[in-house]
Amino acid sequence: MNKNNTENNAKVNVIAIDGPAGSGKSTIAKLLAKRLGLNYIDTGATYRAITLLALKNNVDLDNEKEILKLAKDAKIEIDSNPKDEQSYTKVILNGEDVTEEIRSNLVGSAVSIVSKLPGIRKFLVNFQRSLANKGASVLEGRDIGTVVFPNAVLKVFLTAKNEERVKRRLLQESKKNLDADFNKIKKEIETRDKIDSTRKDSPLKIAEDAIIIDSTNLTIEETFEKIKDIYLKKINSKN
């Protein structure tokens, strides 16, 4: 699985899961990785890490040149083997565990600004591909099937109705003892949706050959089984 595979017709052993905030991407991706023995790559965590880096260094969030310089000098480590699908991905930034810090409201409100910068997206796409070079992987984000791995063996666009997405995020934050407010989360998700779908570089969109799964009325297990069955059929058909 190398960089050239993303530029020709060769399929790579990657499950690409895209979708809007609160659709269940992280939970399902971790579950797939854990049960199928795949590496798990939380692309959103990489953008949050770079955003935190910019905030810690008091860099203007629109200053692509300075943020890119910080990113290139930084060391980001992502735990690719999640033990608990309900927990955040462990992230080490320059030797410091920032797992909880990158999930703060401050980073959450700033990450959409940083993630719009073309130079940052290009840098992190290459970084994410390098992580997947370690073996068969499941990646979740917003441009995995369209940009990061357009030749993924399986592309899934996971979605759910807005109210359900808000409820899920509310439950997730409540379990982690974070300040959770329905209307606040609803506004955050709506804002993120708008930014993600309208940005010029790598907008959130459904890949032409992606399988769309609406998980509104599905349990986590039902969603997992559906994706697992499709993946195994695709892998077996290659052999």
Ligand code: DC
Second form
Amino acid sequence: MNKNNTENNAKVNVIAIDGPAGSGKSTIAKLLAKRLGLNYIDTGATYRAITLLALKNNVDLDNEKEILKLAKDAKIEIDSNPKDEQSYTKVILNGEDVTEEIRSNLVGSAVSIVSKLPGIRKFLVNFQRSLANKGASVLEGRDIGTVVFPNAVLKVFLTAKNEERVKRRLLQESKKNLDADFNKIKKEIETRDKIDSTRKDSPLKIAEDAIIIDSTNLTIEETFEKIKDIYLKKINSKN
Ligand code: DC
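For comparison with the form predicted alone, kindly provide the form predicted together with the named molecule.
Then the entire complex follows, led off by the chain already shown.
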């Protein structure tokens, strides 16, 4: 093994949390960040921001060239303060606060289309790595353990039964939208899961060395404790 390979194989102090929509990634990632003093990075927010940029500029969602141009010219500021687990990552796009707008149904149904584009993924993976430059971090997404940080010290694939994931999203949604509907959310989650797991470039899949946690019957605290214990063991054995 040459020197470069050795360096590339060195583990980085990153917790990678991947999993399907509604599996509890955000809640757990924020809790880990808050209690263990890590940076929290919501990579889904970066795909949502670029999707909003495409929508605002009336660019076709599969027009990679145009979207990439817009993305390269844009100023995207992500402020991931995990102190309040309920709040979203603050996203400023070209000076405008789009934190709420990137969570709209419109963006939700368009984001899987934009996130299929390889050029956009490449651009955003670099951006996400730069966000994690500040030190020990927890990143959540779909390809963190497989693509963004394949050398993460801990990789978790967080999942939960479909019905439970829909129920969690419904609970979240009904806090802001009285018309939130179980069947509509179920359909939206199923469609997104399908596109995210079958796309050619970096599909949602379980990294070989990931720990799989099914949180269907676990509380948030139980899930947190499980991950925290494994992380601390890994970190301590690394030093
Ligand atoms: O986690 P989220 O629901 O905010 O993610 C929105 C979409 O972004 C998701 O449907 C797929 C895409 N995504 C991705 O392809 N890779 C990531 N690392 C994170 C999100």
